[in-house]
Structures are given as C-alpha cells and as structure tokens.
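There is one chain below, alone, in structure tokens, taken in the form predicted alone.
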Amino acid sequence: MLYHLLYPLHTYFSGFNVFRYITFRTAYAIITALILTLIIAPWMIRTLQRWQIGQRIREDGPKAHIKKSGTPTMGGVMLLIGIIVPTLLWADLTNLYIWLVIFSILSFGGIGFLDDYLKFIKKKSEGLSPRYKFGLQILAALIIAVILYHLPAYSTKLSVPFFKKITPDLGWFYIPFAIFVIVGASNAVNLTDGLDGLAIGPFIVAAFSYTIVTYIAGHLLFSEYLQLTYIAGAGELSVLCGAMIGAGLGFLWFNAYPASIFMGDIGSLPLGSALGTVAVISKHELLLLLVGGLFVIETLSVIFQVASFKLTKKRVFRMAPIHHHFELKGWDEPKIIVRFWIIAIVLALLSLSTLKLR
C-alpha cells in the first residue's frame, strides 16, 4: 500500500525512490511487525486471560509442564497479524506470489483456528479430526499447488542443493511434490511447537535464510552469477519473510520462558505452510530439508516412534518429539530450548552455503 502510494512521488521528490528497492522495503517491513506485534500483544494475552483461553497440559507429559496449564494460547492471531499488516504495506500488491503466501497464511491459519477453537473453546480434547484437518491442508495446498504449475513462466523443475547440473522435471508430479512440502512443512512446525520458543526460535532463522534466497532467486544478475533459477517477481517475497522475521522476533519477546503467551495452531500451522509456499515458489523446495532441518527432526522422532511402537511394541525416544526425550532425560528446558536453536543456525548456515557451493 505504501509502495502504490508513495513510490509514484518520486517524480516530484527523489527521496520517494527508496521505495522502489526490495531491500529498504524488506528492512521497514521487519520493523512494523516488530513494533506492531509488541503492541498487539499485551492486549491480547490480557483479553485470553479474560475469555480464559489457556492450554491444558498432557498428563502423560513432562512433569514440569504442570505449571504451565492454563498460561494463554491461539497467540498465533497476532503473528498473523504481524506478518500480513506489515506485508500489505510495504510489498508490491500486484505481484502474485505475495498474494499466494497470504492465501497459505491464511487458509492454513483458518485450520488452526477451527482446531483451537473446538480445542479451548468448544473444550473437545480432540479438536478438529485428523481427517478433516489433514483434508483442508491437503486442498488449500491443492490451489496453491495448481496455479504455480499453470503460470506460463513456471518451472516444475527442482534444484538440488549442491549440484548445479541436475534439475530433474517432475512435470504434472510437480503438483503432489508442492502439496507434500507445503503440508509437510506447516505440520513440522507444528509437531515442533511443545516448548517456550522452540518454534518460533527456528523459525526466524529460516524466514532470514528465505529473505536472502528470494532475493537472489528474484534478482537476474544475482541468480545467474550464482547459477540458481531466476524466478521473476520472487524478490518481493523478501518483504514477506521480512514481515515473518519481525513479527516472529516480536511473538518470542513474550513467548521466550517462562512463556506469556502460547501460539497455538492458529500460529504454528500457518508459519510452516508459509516457509513451504516460499519454498516452492522460489524454486528451493529441497533446501527447506536443510533451512528447516530441525523441524524435520522434530517429525522424524515422531515417525520413528509411532513405527517402532506399531512394529516393536518398544519406543525408540523416551516421549517424542524428540524435545521432550531430553526433557525427561533431565535437561532443564531452557537449555534444550537453546541448543535447538543453535542447531537450527547452524543448518541454516549450511543451507545458505549451498547456494554457492554447487
């Protein structure tokens, strides 16, 4: 909204034309979510407080975590808020892509409320059945998935991280694969979200390391030099994952521990279809493996778990997610919380070297 308005004045004020750079918009988008989040977010834990909106806690968990039944959860609205306000602010409104994320945010966002609300709300222990909410998932990818494949310019072939010569083409398989990682992903974090931070931490990093992907993807020069798919109009997609970073690093100032505020499904659905919908627009769907690389563990403690179980009748974790096996090993949580974190800037960085080393 702000580039529609204020660019054009650049022919009468040449100070206007700093709104044409994806990087100073990326950089002011950061901090609108940022402040716009630390704002929203004391009013909206007062008023889960005052609905009573709180999360309950597994009685075969951690027994640490007793304490914290009843602490204010769907917190995610606000990172919703945070990350969409900023973004239709600062972003180009007439590229595509941008309005692909908000739709992934959005619908993805609609699941999670639907499933907190029968959860906290409707107090069914369940919440929305597995059926239907992997069902919604799988169609509001399905859309996603089905306009990129039909966009003229698109490509259905895949970058391998380290190998700049192999780009197999999936053809109309390109359209599963897309779905498999926007749906994957959104439930990575998902399956992530158990401690103070632990998701959101992550997270951050891997929106950043999606700031600098979409801008060399979106940026000719750049992505030639470096050997990548040039994707045009995917540049403006670091405005978005700009939007992500700030109202991430405003949601951790009250969800670091002891944690004010839980996200919720509400937040964790939406923030990992938007990292996969990122994923496949900027042509970097097998690099997520690595960006993401802690979530991916999260889910393969669980896999590993539920198959060992079923085949075995023995557990391969003391509790899965995995987080919670070192919980009950005796970690202190914040400890667990931050070297989790360190895992993740670690694969990130590894990610990022990819981009060169190919």
The other form holds:
Amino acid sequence: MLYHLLYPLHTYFSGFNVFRYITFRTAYAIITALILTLIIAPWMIRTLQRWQIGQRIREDGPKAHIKKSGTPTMGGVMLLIGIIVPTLLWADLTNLYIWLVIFSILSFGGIGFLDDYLKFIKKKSEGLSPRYKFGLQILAALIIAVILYHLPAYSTKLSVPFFKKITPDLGWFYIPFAIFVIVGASNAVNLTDGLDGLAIGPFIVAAFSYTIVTYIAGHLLFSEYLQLTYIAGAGELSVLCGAMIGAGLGFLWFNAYPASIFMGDIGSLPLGSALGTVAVISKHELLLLLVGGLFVIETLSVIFQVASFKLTKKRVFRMAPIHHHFELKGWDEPKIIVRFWIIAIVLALLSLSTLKLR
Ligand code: 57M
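Next up, can you give the form predicted in complex with Muraymycin D2 of this protein, since the form predicted alone came first?
Let us now look at the entire complex, which starts with that chain.
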C-alpha cells in the first residue's frame, strides 16, 4: 500500500523514489513484521491462556514433553498477521503472485485453524480427519496451480538444480506436480513442529533463501547471468519472504526453548504452503528439497518408519519423526534443536550455491 501511496510522490520529493526498490521494501517488511509480531505475542499468549487453549500432550510421546502440557497453542495467528500485514504495507498489490501466496497462507491457515479448533476448543483429540485435512489442502493447492497454469507468461518447464540445460516441460502434469510441492511442504513443516523452535528456525532459513531466489528470478540481468528462468514480477515475492523472516524471528523469540507458545496447525500448515507456493511461482520447486532439506529429512524419517513397521514389524528409529529418536537417545531438547538448525543452515547455503553451480 505504501508503495502505491508514496512512490508516486517522488515527482515532488525525490526521496520517495526509494519505494521503487524491492530491496528497500523487503528490508522494511522484515523490520515491520518483527516489530508487529513482538508486539502481538505477549497479548496473544495472555489471551490463549485466558481462553485455556493449551496443548494437550500425548501419552505415547517422549516423557520429557509432559511438562509442556497446557502451553498456549494456535500461536500461528500472530505469524499470519505478522506476514500478511507487512506484505500489504510494503508490496506492490497489483502483483498477482503476492495474492496467490496470501491465498495459500489464508487457505492453509484456515485448514489448520479448523483442525486446532476441533482439537483444542471442541476437545476432539484427533481434530480434522486426515481425509478432510488432505482433501481441503489439495483443493486449495489445485486453485493455485490452475491459476498459475493458465497465466500466459507462466512456464510449465521444470528447472533442475545443478543442471541448467535440463528443463523438462511438464505440460498439464505441472498442475498435480505443483499440488504435490505445496501440500508436501505444508505437511513437512507440520511434522517438524515437534520441539521448541524446531520448525520456525529452519523456516526462517528457508524464507531467507527464497528472498534471494525470488529477487534473482525476477531480475532480468541477474537471472540471465545465472542462466535461471526469468519470471517477470517474481521479485516482488522478496517482500513477502522478508515479512516471513521478520514474523518468524518474532515468533521464535517466544517459541525458543522453553517455549511460551506453540504455533499449532494454524501456523505450521500455512508456513509450509507459503514456502511451497513461492518455490512453484519462482520455478525453483526442486531447490526446495535442499532449501527445506530439514523438513524433507523429518518427513522421510516418518515414511521409512511407517514403511519398515508395516513391512517388517520393526522400527528404523526409536520414534519418528527423527527429532524424537534423538530425544529417546537421551539428547537434551535444546541440543537437538540447535543441531537441526545448523543442518538447515548448511543445506540452505548449499542450495544457494546451486544458483551459480550449474
Ligand atoms: C504434528 N505435532 C506435535 C503443537 C504444534 C504420522 C505421525 C508421524 C504423525 C505425528 C503427528 O502427530 N504430527 C502432528 C506434530 C505436537 O505439536 C503440536 O502440533 C503443532 C504442529 N502441528 O504447534 O501445537 C507436540 O510437539 C511438541 N512441540 C514442542 N514444541 C513446539 O514448539 O515441544 C510442538 C511445538 C506438542 C509438543 O509435545 O504436543 C507432535 O509431536 O505431535 N506423530 C508424531 O509426531 C508422533 N510420532 C509417532 O507416533 N511415531 C510413530 C509412527 C506414527 C511414525 C512411530 O515412531 O512409530 C510423536 N508425537 C507425539 N507423540 N506427540 C510421538 C508420539
């Protein structure tokens, strides 16, 4: 909004010319999102406590979690506010990609809210049934994928990290592929959100990576120099990714061990779907496997655990997702969290290096 209000004034006052620059607006989106989330959080924690929306801890989980019972959850509301408000303030609101990611955040946030509402307010322990949860996620992702597919300027070619020359055109198959990326990313973040700060840390790292990726993808010279697919308008998503960094940092301030608040499905589902949607729009879907490598590791640990148990009645890990395995091995929670953050940072640096190494 500020872009539309203040940039036109640069003819009267040249200082407002700065609003033209995505880098300037991204920096202020980060700062605004951080400040906004830090302001909302204490009020949010008090309100959730007053409404007794506290986490119930499952009996079959690691015993160390019992003490977390009653921790306010559904704190993801502050993430949604902390991402969307600064984006509306600083982004070019005529950019369709911005609205597609906002739709992704609101739709997956709504699904997460439904699940949390049934679990914590209606006290239905299982929340939304997996069939409804996945069905609604697929529907939301389908809307995004179909809109993208029908954009005249949008390419259905797939870019492959490290291999510039390989760009298979998926054609209509791009629609189910995009759905898989968005729904997969959403549930991968959801699975990872099982220790204090464990999901939000790598999310901030991934949002930082995609701030750079979207800026380059939307820049004619930089994308040409790096031989990446140029996506006119994708650069605006840097502002939204900046808001995700700022809101993530603000939430981490309170979700850091020992957490004063959990994000709930209302937070984890849209964070993942936002990353997936940004990855699809910027045509760096496969890169997400590296940028969000920690989320992939957590998801694969569950897949291997369930498959192994079904096939051999034996478990691969002491408990899945893999962060519980290390808990049962006796690692302290903060140690697991920080070591997983280190892995996330290394994978993100590797992913950014692929932009040059091709
Ligand atoms: C999402 N939710 C956390 C919190 C957070 C198929 C199976 C792998 C599913 C998986 C599952 O239930 N996943 C749901 C993970 C839960 O966190 C809440 O959920 C929101 C995120 N969606 O915002 O509201 C618990 O995680 C802990 N937590 C923290 N700090 C945080 O900042 O400590 C969360 C955020 C919270 C709190 O204890 O209650 C979760 O773990 O459920 N199932 C599991 O992850 C279970 N694994 C399992 O059953 N493994 C089996 C098979 C199925 C693979 C096996 O290994 O054989 C574990 N989780 C729990 N108990 N809670 C183990 C059993």
